[in-house]
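Let's start with one chain on its own, the form predicted alone, as structure tokens.
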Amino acid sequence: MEKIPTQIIREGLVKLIVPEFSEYLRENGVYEPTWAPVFYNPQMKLNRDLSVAVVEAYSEAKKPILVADILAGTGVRGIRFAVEADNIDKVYINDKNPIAYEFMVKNIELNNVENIVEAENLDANLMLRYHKFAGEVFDYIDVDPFGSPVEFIDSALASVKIGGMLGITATDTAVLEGKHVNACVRKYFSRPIKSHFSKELAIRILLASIVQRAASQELGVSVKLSYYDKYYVRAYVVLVKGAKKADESLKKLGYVVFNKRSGEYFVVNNLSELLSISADKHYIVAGPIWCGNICEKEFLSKVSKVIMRKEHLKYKELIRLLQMLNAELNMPPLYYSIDMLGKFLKKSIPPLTSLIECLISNGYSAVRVHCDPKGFKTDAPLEVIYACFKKLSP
């Protein structure tokens, strides 16, 4: 570590020793965190900010809680939990990279949290299994890898308490959004499609994979909060014990049928319903996907309250994300894109706000989506959407 150029930065309420960004720049001058000897990505700050609020909101009914960040890098997330979140008993931060371990130890000392945070230097799966073998299971486990989280989910499910929470990130969005179909089937047990709603499809494929893996351990899944931001998907789920609970969660999986010719899509809840669909070469099927809400209203409210009482978290981008997620509650799965409508109808694109207002004036619900600036959800049939678009098209 002595030979690595470093700097001290602030994130949230903590100070951090991290690699010197200027030493690991792309040709365009942008810092590339994967080139540094220890991973720290400043672009994931919102992810970590929200995780602080989520952990505190979750812990209010469980306090104090035992936390594990199994892919910790510099230790930033786990140290922020210890400093910024209430109701924390102890945090284990772990990374198999020995250089990362040195950074974690230094950052623990820098923030004076030696009494709450402990660093470990193990393979993430081994770390979880070791603690489980020693009789120590966690209230909250954070799984935030570079790429897919699937290789860590089974160990996390086995090492979290009943009623415990997992926070899971997937950054392999090219796979989840349908650019690499076979990879998605292998990793997530789900077939994706490239479409205008692929970003939300990515969320629902990740959730479906978690549900299926949890069901194999006779665990049900309660989805508390999930979203798409920049280039990653993030999901927070609580585990519920029992085969019946697992079966209930599995019943919330389904498939999306997409018509490539018209842009229409619809969701079915079981394979038998697919048999009634005409054999049209323009139809393609994706799934299984999670068909329930991607957030829980009550939990969103708790998280929002935490953010509003913590000044360093109370900023526009984070508040807007939660507001948009709240607006999407109880709307149908997936969404339409105004650009897609223009392409299918071969017409100029009107303002999205005007289209939403037209749908509402016709007695339907319609909202923008958090994951796509050109996207909107509505319960209006496609012919009504088309009619409003044509009416408004310049």
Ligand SMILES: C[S@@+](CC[C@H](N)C(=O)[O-])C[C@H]1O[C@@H](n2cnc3c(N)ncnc32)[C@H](O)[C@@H]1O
Second form
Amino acid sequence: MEKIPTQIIREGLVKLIVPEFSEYLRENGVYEPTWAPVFYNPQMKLNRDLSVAVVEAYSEAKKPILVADILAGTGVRGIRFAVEADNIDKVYINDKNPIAYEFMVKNIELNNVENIVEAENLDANLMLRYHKFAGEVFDYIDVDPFGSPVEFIDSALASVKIGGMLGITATDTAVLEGKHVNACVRKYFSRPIKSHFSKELAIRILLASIVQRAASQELGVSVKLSYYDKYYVRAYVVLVKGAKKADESLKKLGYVVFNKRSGEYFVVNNLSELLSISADKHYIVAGPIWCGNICEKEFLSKVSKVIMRKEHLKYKELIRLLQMLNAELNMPPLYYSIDMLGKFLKKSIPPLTSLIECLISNGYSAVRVHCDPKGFKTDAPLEVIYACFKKLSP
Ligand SMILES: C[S@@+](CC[C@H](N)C(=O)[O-])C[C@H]1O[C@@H](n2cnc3c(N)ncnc32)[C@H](O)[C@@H]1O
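Now show me the form predicted together with the named molecule, since the one above was the form predicted alone.
Shown next: the complete complex, the earlier chain at its head.
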């Protein structure tokens, strides 16, 4: 570690030793975190800020909680939980990279959290299974990998307490959004499609995969908060014990049927419904996907309260994300894109706000989506959407 150029930065309420960014610059001058000997990506700050608020909101009504940050890099996230969230008993931060381990140890010292944070240097699956074997299971496990989280989900499910929470990131959005169909089927057991709603489809495929893996361990899944940002999907779920609970979660999986000609789509909950749809060569089917809400109202409200009472988390981008997720609650799954409508109708694109106002004035619900600046959700039928668009098209 002595030979690695480092710097001390601040994130949230912690100080951190991280690699010197200027040593790992792409030709365009942008820092590339995967080139550094230890991974730290300042662009994921919002992801970590929200995870602090989620962990605090989740632990509020509990005894102090036991946390594992199994892919910790510099340890930033786990140390932030210890420093910034109330109600933490102990945090294990783990990374298989021995250099990361040295950074974690230094960062624990730098923040004086030796009493509640412990660094480990194991393969993440081994770490979780080892703790379980020793009789220790976790209230909250954070899974923040390079790319797909799937290789860690089974161990995380086996090592989380009943009623415990998993926070899972997937950065392989090209796979989840349908650019690599076979990879998605292999990793997530779900067939994606490239479409105008692919970002939300990515969230729903990750959730469906968690539900199916949890069901194999007789666990049901309660989805608390999930979203798409920049180039990743993040899901927070709570595990509920029992074969019946697992069956109930599985019933919330379904398929999306997409008409490539008109942009129309609809979601069906089971295979018999799917089979009853008249064969149309323009229909393509994706799934299984999670068809339930991607956030829970009460939980969103708890997280928002945490953010409003913690000055350093109370900033525009994070507040806006939570407001948009809140507005999407109880709206139908997936969304339309104003650009896609322009393409199908071969007309110029009116302002999205005007289109939303038109749908609302026709008696329907319509809102912008958090994951795509051109996207909107509505319960209006396609004819009404087309009619509003044509009326407003300049
Ligand atoms: C995306 S980085 C984690 C970033 C960190 N959570 C943060 O917020 O800064 C993924 C980390 O996982 C570690 N890793 C990859 N495979 C692992 C494995 N099988 N077991 C333990 N650590 C692993 C890598 O060394 C890397 O530090």
